[in-house]
Structures are given as C-alpha cells and as structure tokens.
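Shown here is one chain on its own, the form predicted alone, set out as structure tokens.
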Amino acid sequence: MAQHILNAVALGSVYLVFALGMALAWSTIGILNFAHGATFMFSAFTAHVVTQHVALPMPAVVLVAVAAGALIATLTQVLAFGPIMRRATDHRSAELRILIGGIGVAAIPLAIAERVTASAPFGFRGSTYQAQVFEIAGLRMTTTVLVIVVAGIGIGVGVWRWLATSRQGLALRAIGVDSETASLMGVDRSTLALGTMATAGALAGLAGALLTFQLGAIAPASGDQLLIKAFAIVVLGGLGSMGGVIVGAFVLAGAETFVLAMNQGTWVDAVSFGLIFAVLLLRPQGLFGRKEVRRT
C-alpha cells in the first residue's frame, strides 16, 4: 500500500509540473494552450537530440529541455497567439481562435518528431545519469523519483505562493479577473503574457525531461495524452486556483494508481474523462475555483 502511495506521489508530481504551466496561462492571460502537450514532447525530443551528440549529466539535460520549452512557448506567443489576440474583435472570439491556433501549432513539432523518430519512443540514452535504487522503511525508491517529488512539490508550492504574494503574481491575477481595468491601472499585459508563456513552456519542458528520465523513453504522441490529464486537473481543482491544481494533480494520480493496482489498466485513461464529466456536472467551478461573473 505504501509503495502505491509513493508511486502516486511521483506520478502526481509530474502531472503537477505539467498542469501548472497550462493553468498559469489559462487562468491569468486567458490562453488555453492546446500546444502545451507538443511543447512538453518537443522539449524532451530536443534534449534527446542533444544527448545523441554530447554526453550530459541530468541537470544539463533538464536545463536543455527547460530552455527549449521556454523558447517554443515564447515563439508561439509572438508568432501565433499575440497576433490572434490583437486582431480579435472580442475576448470570446480570441479564445476560440487561440484554441484552434494551438491545435495547428501543435501539429508542427509533432510532425517533426514523428518524422525523425519514425514515431518510435525516444529517451536520453546519451546522458551520463544513472539512477540509483535505495530503500527507506521498506519503500523502494530511485534517485529519479526523489528528484521528481522534490521538484514537483517545491515548484507547485512556489508558484502558488508567488502568484498570491508577489507583485507580478498579483498583476497576473488582476489580468485574469479584468484585463481592461488592469491595463488602466498600468499593468503591461503584453509583457506579462510573454513572461507567462515562457514560464509555462519551461514547466512543460521540465515535465518532459523528468517523465522521460522516469520512464526511460516517451513517444511523440505522449504530449497529447498528458494534455487531457492536465485539462482534467485544472477542471477538477478549479480555474484560477493554483492550490486546486496541486490537489487535482495528486487526486488524479492517486485515482489512476488505484485503478492500476486493481489490475484494471485499460481504464486508466477513462479516469481523466470521468473526473471531467463528474466535476462539470456536480461542481462546474471545480473544488477551489471561483464562480465566474460576466459583465454586460
């Protein structure tokens, strides 16, 4: 039982890092980035290509993936989402165009990775990192799991507190509540949007590197599967609540681990969709989300 709990915490930590980036952009600058999964995958793929030519330790591989994720997300904002938002006549039309644009952007890195790898899984075989296995109170743990758990929980709590207490975090929250009033108060939305997307991309790259180290390899389509899980986490926790994202990530991971422990592995993906349906029916604002008020 304790081993299953540890596995759920490790899986939830990866989900948390990935979902935080998606939630950060969606709940503050209003961008539901459907290219987030492709950013996750292509960041790990970039690190994979680098390690084929240069033997790097784990921190360097993670740094490459994080930098690649931040660059991809920044380019997506500058070349796609930014122009869409400037040309949109209203917020609702911008949301729809960004959603469709994100799907189109995601197809590009996916096609590149599938072409290079022939749709086969890829990993960091060229890395010098070797996971060490040890036991604590009967629990079997690797150094990879330890890094994932510490990074996931630390980053999750850090982003939550940063949004709640820092000046930039308060500005982002103001944009999420009322972007027009925030702009009148001197908040530079375009600069914050660029920084938010870069941060979200960096988190996607970090999640990609950590999951690849944990599993040994991921496939080009892995980002699409994780995107659905992140969507379920945000819906479950509540849009606008980073604390809700933290809880949602571990609830989803715990539910999936329980299903696997019951030898019902074919139902794992159904857990995400089931949580989305249940929350939308019973509590549309999520566990910790705020009710939305639209002005007329």
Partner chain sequence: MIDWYFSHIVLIQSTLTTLLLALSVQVPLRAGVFSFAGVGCYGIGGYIAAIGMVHYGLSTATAILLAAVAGGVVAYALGLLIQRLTGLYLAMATVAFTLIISVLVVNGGDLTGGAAGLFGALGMLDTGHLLAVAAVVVAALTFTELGPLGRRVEAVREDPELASAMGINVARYRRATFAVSGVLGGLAGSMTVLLRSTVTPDDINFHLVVLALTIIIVGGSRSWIGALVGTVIFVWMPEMLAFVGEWEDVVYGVLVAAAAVYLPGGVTGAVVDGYRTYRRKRRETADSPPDAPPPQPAAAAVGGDS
Second form
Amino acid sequence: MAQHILNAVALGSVYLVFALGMALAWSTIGILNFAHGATFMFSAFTAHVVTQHVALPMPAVVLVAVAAGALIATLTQVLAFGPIMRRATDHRSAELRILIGGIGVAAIPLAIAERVTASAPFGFRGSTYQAQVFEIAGLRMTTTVLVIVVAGIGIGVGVWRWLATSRQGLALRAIGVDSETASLMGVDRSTLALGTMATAGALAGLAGALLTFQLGAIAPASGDQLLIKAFAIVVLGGLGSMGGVIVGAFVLAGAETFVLAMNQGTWVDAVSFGLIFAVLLLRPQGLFGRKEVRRT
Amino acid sequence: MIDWYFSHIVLIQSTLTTLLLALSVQVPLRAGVFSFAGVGCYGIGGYIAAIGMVHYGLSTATAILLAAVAGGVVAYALGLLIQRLTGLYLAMATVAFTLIISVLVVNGGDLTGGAAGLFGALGMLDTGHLLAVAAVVVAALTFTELGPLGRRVEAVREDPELASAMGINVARYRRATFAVSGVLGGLAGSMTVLLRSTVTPDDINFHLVVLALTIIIVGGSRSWIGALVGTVIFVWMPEMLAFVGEWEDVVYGVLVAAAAVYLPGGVTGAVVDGYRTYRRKRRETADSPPDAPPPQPAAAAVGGDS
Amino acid sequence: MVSGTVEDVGEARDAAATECVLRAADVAVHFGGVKAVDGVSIELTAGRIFGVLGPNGSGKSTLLAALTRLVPLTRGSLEFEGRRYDTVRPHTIAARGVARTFQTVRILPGRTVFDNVALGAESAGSAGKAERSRARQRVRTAIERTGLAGKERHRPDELSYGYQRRVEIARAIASEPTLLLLDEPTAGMNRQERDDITGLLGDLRGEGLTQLLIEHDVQMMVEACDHLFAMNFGELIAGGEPEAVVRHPAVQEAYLGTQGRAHA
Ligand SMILES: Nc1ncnc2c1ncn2[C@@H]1O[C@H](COP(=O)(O)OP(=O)(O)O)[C@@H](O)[C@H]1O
Ligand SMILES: [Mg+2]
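Pass me the form predicted in complex with the partner chain as well; I've looked at the form predicted alone already.
So here's everything in the complex, that chain up top.
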C-alpha cells in the first residue's frame, strides 16, 4: 500500500512539472500549446543524444533537457504562435490557429526523434548517474524518486506562490484576466509571452529528464499521451489556479496508480479521458478555477 | 489510366473515406461547434460494422446503415449532454469521448476482440459505392452551404447572439451538427473497416483527430471543397513527397504550422480571397467616374456567394 | 408607468383604448454587483416611437438586451402582445415579431449587403417558393428604404461605417416586425444621414410600426419621439412627453454631471 502511494507521489510529481508549464502558458497568455508534449519528449531526446557523446552527471543531464525545452518553446513562440497572435483578428480564430500551429510544430521533433531512434525508447545510459536504492521504514526508495518528488513539489509550490505574490506574477495574472488592462499597466505582451513560453518549455524539459531517469527510457510517442493527461489535470484543478494543478496532478496520478494496483491496466488511460469528460460536464470551471468559463 | 487506377486504388478509396471523416469535423466547425465527436463515431461505426458482419452476418449495406444511424444517435446524445460547453473545452471533451471509445473496445471482450481487434469483416464495397455515398453527402452539404440555410449556419458560427436575435434557434442548429457529424463519422468508419476487413483499438487514436483537423484547416473550413482539397493533399502527400523519403513527417509538420500562420482560410480561402480582391480591383477601375451607376445586383443575389 | 420611482411628467397616461404592444414590469438585470438595470417598468403602445435617453453606462443597452431575452432577468416580467415571455429563448421572441439593431455593428463579415439583410427577412425558417420570393421582396424593399440600393453586392469591409449601420437597420426592418428596437442607430453618422434615418423611422411609424429608440442627441430625440424615457444608474428617472422629460430636473442633473452624489 505505502509502496503504491510512493509510486503515485513520484508519478504525480512528474505530471505536476509538466502540467504546470502547460497551465502557465494557457492561463496567462492564452496559449494552449499542443507542442508541449513534443517539447517534453524532444528535450529528453536531446539530453539522450548528448549523453551518448559525453558522460554527464545527473544535474548536467537535467540542465541540458531544461535548456533544450526552453529553446524549443521559444522557437515555437517566435516562429508560430507569435505571428498567429499578431495576425489573428479575433480571439476564437486565434485559439483555433494556435492549436493547429502547435500540432504542426509537434510533428517536427516527433518525426526527427522517431527517425533517429527508429521509434524505439531511449534513455540516459551514457550518463554517469547510478540510482541508489535505500529503504526507509520498510519502503523501497531510489534516489531518483527522491529527486523527482523534491523537485516536483518544490517547483510546483514555488511557481504557485511566485505567481500569487510576486510583481511579475501579478503582471502575468493580469494579462490572463484582462489583456487590455494589462497593456494599460505597461505590461509588454510579446516579451511576457516569450518569457512565459520559455519557462513553460523549461518545465517540459525538466519533466522529460525526470521521467526518463525514473523509467529508464521513454518512447518518442509518449509526449502526446502526456499532453492529454496534462489537459485533464488543468481542467480538474481549474484553469487559472496553480494550486489546482498541484491537486489535479496528484489526484490523476493517484487514480491511475489505483487502477493499476487493481490489475486493471487496460483501463488506465480511461482515467484521464473520463476525468476530462466528467469535470467538464459537472463542474466546467474545475475544482478551484475562476467561476466563469470564458465566454466565446 | 486503368493501370494507374488499379495501382492507386487504395489511395483513391481512402481519399473518399477520409473526406467523410474530415467532413464529420467540418460540419460542426462551420456552425462554430468545435467538436471531434465525429471521430469517435468513426470508431463506433467501424466497430459496429465489423461486429455486425463478423458476429451477426449482416450484409454490407445493413452494416453501414446501422453504423451511420448509431453514429448519429450517439453524437446527438453527446451533443445534448455537453451543449453548454464551447471552444477548446468542447473540443477537449469530444477528444476525451473519442479516446474513451478506444479504451472501451480494448475491454470489450469477445464482442470487440479486445486489444487484437476484429478480423474478417470484408464488405462488398467498391470505388463506385464510395463515390455514390460521397456524392450524396456532398450534394446534401452543398444545400447547407448555399442560400438561406447557408446564411443562417454562418450567422450561428460568426455571432450566435445575433443569430438568435434574428429568430434562429441556435441550440437546435448546434445539436443538429452533432447528429450530422455522427452520421458522417459512422459512414466513414464503417466503410473504412469494411474495405480493410479489420479493425483494432489502435485505429481510434489521437492522430485521427489531428488528421481530420489539419485536413480542414489546411484545405479550408468553410466548404466541403476545402475538405476535399485538404483530404487530397494529406492522403496523397506520401505519394507526392516520395522524394523527401523519411522526412515526410517533417514536411507535414512544417506545412501544417505554415498553414496555421499564413492561411487562416486554408488553401481554398486564400484562392477565394485572391479572386475577390481581383474582382474588386476590376470593379473599382470600372467605377472610376464617381457617379457612374454601380453594377446591378438584384437578379444574381439570391444564391449568396457567386 | 407603474413603478413608483418614475415621475410621469406632462402628458397623462395613454388612453386605455390604445393597444399595448410591450409591457415590462419591474425589470432588473444585475451583473454580479453591477445593477445595470434595476426595477424598470415601461409600456409601449402601438404605432408610436418611444425614446430612451441616458448617459453612458446608464443601462439602456442592457434594457434592450433584457427586452430581447439576450440577458437573463434578475427579476421582473415581460409581456409582448399580451403574452408573457420572460422565460422564452431569444429566437422565440424574435420570431414573434421583435426586431432589433445593436449598438456596435454586427453584420456577417464575409457576406454581401444583400445576404446580411436577407438574414433578417427569412430567418423564421421559410420553405415554400412563394414565401422565398416574398422574402426576397422584403429584402429589396428594406435595402431601398435604407438608401442601400446599388450596394447589394458590396461586402461590409467595402462600406463606410454609416452604411454598415444602415445594413443593421435594413436587416431589422426586413423581417417586418411588430416592434423595432434600435440601439443608437445613427451613431457615427453625419447630420444628413441622421435626417435620412429619422425620416425613415417616421415613415415606419406612419405605417403603424412601434419603435423603441436609443440615442444621445437630445434635440433629435425630442423631434423624433412621441414619448421619452430617461434612465440613470439602471433606473427610470423620468418618462412622458419629450419636451417635459428633457426639462425635468433629474434629467438635467444627470446630463450636467452632478448625478454622482444624488444616486450613490
Ligand atoms: N455583460 C456584462 N457584464 C458585466 N457588466 C455589464 C455587462 N453589460 C453591461 N454591463 C454594465 O452595465 C452597465 C450598463 O451598461 P449599458 O447597458 O451598456 O449602458 P448604456 O447602453 O446605457 O451605455 C455598465 O456599467 C456596464 O459596464
Ligand atoms: Mg449602450
């Protein structure tokens, strides 16, 4: 039982880091980035390629993935989303085109990674990192899990508090609530958008490195699955609430671990799909979201 | 010609079924309903047709008819359930609906064949049948694009509040698009499966949603012609891009992203806009004396866009 | 005029014999804490032009939205031609014969003037051939009466703002409504264009069309309307014969900008 809880917490931490990036860009600058999953995957892939040539320690591998994620997201913003936002006449068509743009962008790193790896899973075998197994109170635990949980919860709470209390956080939330007022406040939308996307990409990269360390290897196609799970998490927590993302990530991880523990492996994916559906049906604003789902 | 036809028969047939799938997403989108329920009904239709043939020995026509009706009914019921949602939320709820279907069929036991799917559901279908179905569908959709109905659908998409102030029952139009998309999805799914003779849970995936969406965005979302153009582009791309070989998917991604940035109305939208600009320029030069009578419109004005 | 907060000035209550087209009783629309409309009662009698005056933000457009069911009522009741309609959906009341224009131009961007006007003429869902040709005739009439003749094939982005407004008006009258609600129909028009529109509204009144008109131009309203209402802070502050309403102290006060303290 306790072992299951530990697994759920580790899984939830990775979900959290990943979903946090998605939620950050979506709830502030209004970008639901469908290339977020591909960014996650390709960051880990970049680190994989680097470790094949240089034997790096764990922190360096993580750093490479984080930098790669930030770079990919920045490029996505500069080459696709930025131009769309400048050209779109109304919000609804911008939303749709950003979705499509993200889908197009996502196909590129996926195609490259699948070609290089022949669609086989890849990992960080070239890294110098060796997981240590130890036991606390009868719980088998690895250093990897420890790092993941500490990093996940630390970053989750950090981003949440930063957004809630800091000046930049306030500016970001202002743009999410009302971009006109925000621009009156002197917030430069395109710079902020770029910074937000880079941060979101860095979080995707971090999640990519962490999950690859924990599982040993990930497949190129794993980005898409994670994308839908992250959507479920954000919807459950409520768009605009970072605290909600934290709760959502651990609820989803807990539910999935439970289904697995019941030996119902083939139903695992239904958890996130069902969650999306049920939440949107019963409580569209999520657990902690702003009261009104934006009118379209 | 005959040789070409037989060596490309798979592509030709899949152009027609993919067109129906794309239309199942385009029809709601044209009324401002961002729903992928049609893709879920593609899965439902495929499985119903396969189950009907394998387990119950239905005829090809009966199996397809059953699949279309089931798709329409399920989508309509789904539409009733989630009619309060709009925009991305509606989109993702319907994506979830579609993916849930793939989980359901994995766990469907003998009925659905589990993870391995169903085999031996070969229908008596040829290109002529597919063409006939596509022609009927396209004719019906043309009717919804032109004239008064076309205007009303456009009003429902562009400005639902205005539409309702004009006496249009917006909610009814939205629900109707769900039903139509379900029927189209059911047709597309059942015919695809009966051509291939197999169906597996992996056939209903997120990639299918992406494919349907990119087809209509790149082709054009305002008319079935856009869906056809997009379908031809994406179904035939591997053939046409043979020279880029393994990099085909990269080209695909670049094309889709570029269309999202530069072609808001898709390929057909760009062509129509270009034509209009050209016509306006010509009219302006013709109109140059300011008091000259403008071209007389009344007679031609009824059908809308000409 | 039932509400106690409204002061009837000038003209006495209309003769009971005159047919009441629309009756709104104690209508309130609140957006969270904002009382956009708060306890407004009005009666519109057949064949006359009613006007609503009031500073920006006083709730005029929200009142129109309430009368057309585009916003939910916080309280109050609505009656059109003797039938309650405060729970029906907006398309129903539109189909019964209430047409409106919007304060901001709302026309389909990709469609011609003819198509946009036709949207008003045929949206009730007409099928037969005869009905369709009647609808086409209504469109042509509306286009001519609003001075849009010759521009049928133009798209909105080829028209000046004044002409876009005319499309709004043409679309509303093309449905041949029983009651026409106009939200600042002449905003952004020059003097000549305004006179055209008020002339048109006068003609429509001559044909028996009841109208509710929102405008800011006091002089124009006095000339065009048979009966004026004045709003401030979501409430009716006066109603009655136009000259008298304009001279009413509360109305003067609202327009001279001393309103803040009095109603806070
Ligand atoms: N949808 C809405 N949500 C919140 N407040 C609104 C909404 N519509 C109008 N309001 C508020 O209601 C008040 C009245 O607005 P409105 O009816 O547009 O006034 P007017 O037409 O007289 O200028 C204003 O304070 C406005 O900000
Ligand atoms: Mg107003």
